[in-house]
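Shown next as structure tokens: one chain only, the form predicted on its own.
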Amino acid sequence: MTKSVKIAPSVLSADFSKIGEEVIKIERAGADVVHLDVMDGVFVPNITFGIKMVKDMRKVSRLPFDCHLMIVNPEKYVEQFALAGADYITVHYEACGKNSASVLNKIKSLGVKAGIVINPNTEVSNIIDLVPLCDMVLVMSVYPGFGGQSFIAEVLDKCRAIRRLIDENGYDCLLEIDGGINKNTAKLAIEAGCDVLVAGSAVFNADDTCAIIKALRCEE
């Protein structure tokens, strides 16, 4: 592989009883980004953590924080996440709908990079007009809510379509994928044009964190 990708371990799979240590561990192991899955139990059937957790993790890491808001009415909370230390804030098209452009612009007005997220059953056509506003587009390769799910290969076609859209228009926008990423699916995602790979259980359940992060880059 000639393309260098960024690895963004998802702390959803970390041990929350020692979250600071877990974040330090992945930074020392070569992670590029910390992916923070914020779930409210309404938009998705699970509850994880909120603003204070992000703020506390910010104290122990200099890595970019990618806050993935799986919540309803994210526009009510983006300013607080920005103040807590988010570098990227991504919101779901399914949560924002026709208000998506307004939410993305609000995030950018806070000096934070903005991204739109689509679930596996959402068509790329819904976000074509939003991509120019984005610093990142996140394609879910599982249905959001829980870690450790199996990769949905059909979303790779969406990744290819978004990659073409970005490249053909010269947008300054990263393509991220999240869900079921391991050594095998990482290669498929990279071949489909993804720049950032979110990996949870593959990283945090590994015996050798450095080795798995290197393996996920598929650079050898």
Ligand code: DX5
Contents of the next structure:
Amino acid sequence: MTKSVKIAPSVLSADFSKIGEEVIKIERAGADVVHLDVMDGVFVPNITFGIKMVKDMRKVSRLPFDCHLMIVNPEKYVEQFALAGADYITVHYEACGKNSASVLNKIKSLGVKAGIVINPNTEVSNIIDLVPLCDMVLVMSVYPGFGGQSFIAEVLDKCRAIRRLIDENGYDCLLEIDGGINKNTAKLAIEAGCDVLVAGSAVFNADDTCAIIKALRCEE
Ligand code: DX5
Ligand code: ZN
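Next up, the form predicted together with ligand DX5 in place of the form predicted on its own?
Next comes the full complex, this chain leading.
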């Protein structure tokens, strides 16, 4: 049996005035994971939400929460995101640099799954030694900061390389992709070996949430 890809709607494109209802809507429509984009206005040129928002959303959903921290010094906040109910916390290689391994280990010591994220212009060679520490690797297919951008197809080569690295070494690690995912690019990402597809605008701008989540799985 072929394994099914997981769909992780990003609530960045949800209506924040009714965020609880939006989370319930995607859960009922068949989402596998809730992707939470935390931005600090320093690491990226946008500001979204923080710990309390995650904690309050936690009250309405049992889905795994995937907190994508687009912030500087993420090690200062990972414990609070863990306590708020994160199941996965991913941090950028570009924000952690040589401290990446210790930040990943800190996340894992909190009982939360840990992931490293690379921007479109960051090479896989930078994270080869980190992948064995990761429960997830996130490849950005747009420059982080905003929803609704176009997919950068050049990152698919990096997805294939990370897929090979995971499979050849038998690492227990998911490969996630984030940015510009729609019905067409989902197919390319799945072909390149991605396990988890993040989709913000494609899911929240669709009239039929259930249908778009099903379509993004590209199963038939
Ligand atoms: C971008 C965020 C993404 C974003 C994806 O910085 O990390 O998760 O919400 O949005 P779409 O799917 O609209 O590209
Ligand atoms: Zn994201």
